[in-house]
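Below sits a lone chain in structure tokens, taken as the form predicted on its own.
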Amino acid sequence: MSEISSPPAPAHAEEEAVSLVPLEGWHCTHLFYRFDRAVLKSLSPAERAAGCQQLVALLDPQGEHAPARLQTSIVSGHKADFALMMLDPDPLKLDALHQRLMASALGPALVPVWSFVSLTEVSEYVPTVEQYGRRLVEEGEDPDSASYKAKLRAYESREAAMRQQRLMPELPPWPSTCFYPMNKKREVGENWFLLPFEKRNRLMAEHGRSGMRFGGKVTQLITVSVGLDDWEWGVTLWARNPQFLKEIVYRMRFDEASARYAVFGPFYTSYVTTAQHMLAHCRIPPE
């Protein structure tokens, strides 16, 4: 009896299957570290100086081995001393930076305290131009009116850039940032994943309108970690002032999508800076 075999996969499918580069979007990693002060004291002044020089070079966003996006921040509170946010098409390029840090002269004094692995995405709730037009009608706009046409043109003009920013984002230089992971509930009577898409879409549209009130004050990036980490999504917020972080999170918790269906993990609040300033802030080398 002849052996039965499956038909060969198309060549393009095989190429996609072996690639670490997402078919759409980038890998994203958040890393949080603290300094082991006892180890730092055990290093000689020359070792500490060399280690600081290495760390600054490794955390240079324009450096030789830097990922496509790299941002350093000083963490507020005792959860960590500093944080890194990195994005790149290649996940091993992100991990390689972490490994270089751990192998550096300051590596023995670096203690990783938390990490979060995710991918950028365009949410299924981001409407196409046609869907946005239908939403305007549902909100009372006359499709023959000048107002409707102007709003539709405005959305169409920014849609491509908006999708690009979600997939390959530019990280804003705003000084205040926070990161937190979140899940959607899967409980009896409050299971997000059993809701019909139309209801989920309506709830997320309401949630989005709340966020739009903070335009020019806060910007966000939501990355997906389903199947990659312990939580389902990661939310990174940047603000012109830390007060705006408090205000937007408080306001959006009243939306049904958040109040009824969201579960939040730990919040890491930090302040965007350079590697040099982070070391100086952390008193390394010690004064």
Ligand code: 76R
Contents of the next structure:
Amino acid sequence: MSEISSPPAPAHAEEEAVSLVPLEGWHCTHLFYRFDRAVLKSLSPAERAAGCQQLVALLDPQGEHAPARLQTSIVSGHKADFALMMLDPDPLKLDALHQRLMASALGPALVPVWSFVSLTEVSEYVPTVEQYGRRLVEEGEDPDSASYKAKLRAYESREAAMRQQRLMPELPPWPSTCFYPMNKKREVGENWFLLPFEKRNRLMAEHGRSGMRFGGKVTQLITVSVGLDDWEWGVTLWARNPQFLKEIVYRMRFDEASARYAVFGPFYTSYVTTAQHMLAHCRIPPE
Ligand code: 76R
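What would the structure be for the form predicted in complex with the named molecule, given that what you showed me was the form predicted on its own?
Whole complex next, starting from this chain.
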């Protein structure tokens, strides 16, 4: 279709080394498990105790085999018992953690129920410093004014940290989290991918402004799964309080980018905790 609507091809050197490590950013995997109680009961007390110890060691974010980021959470509802979210430059390190869990003494009692594979990225809608400056002018700032210059300088100093946080994120210390996959619609008359960049950019700027209203309450990590998994993006939200998850998602339903173009998969709500606490919460080993 039109050249205006497709993003520029990344400028990669022809002689780029063959590698599993992304040129930019990290691999991200979300894994969901439940316990098979019948199998658990069939394990000997010694096997259960060893299995719990192994699981705790494997899920220690500072552990020997831990990926760069590792988060355990207790899943609400029947979809799963617990979730892992992990990030690392090496995708096999992420997969190896899953295989180590399955090979542990608790492995026979672990049922993998869902997984989601994606990569971190800086969205094409995050403005560069120049684009941000242009946006300020469009919003009525005088480019010669002190306030314009101060805003631009402030953005410049935030931009590097923002990029780092998108590509190699520190996971926020907030207890409520929610993960869901999403697509942007490709239907006749409502096809996100046929919109010119300018229009998508405008809609995403509106989306970003809605998000910013929840500053200090909710934060997102968008990971991209186009070409990697069954959906286009994975949305991971963390909130200070679960109520804010409900509020932000409701509010965003009214943004055109979501109202008209977003399609959502299943939602997994979970509460961040340690592996020990997750096991105790799930009554493992069963008394
Ligand atoms: O990265 C940035 O912070 C800049 C602004 C921004 C971008 C580019 C932003 C801000 N988002 C961006 C991109 Mn988001 N986000 C979602 C959802 O439920 C829904 O309706 C949609 C799910 C939520 C709740 C949310 C929250 N955002 C994206 C993209 C990538 C699209 C692409 O690249 O094509 C998706 C799929 C997406 C979806 N957004 C914010 C938030 C919040 C809370 C913010 C403020 C910044 C923060 O605190 O992280």
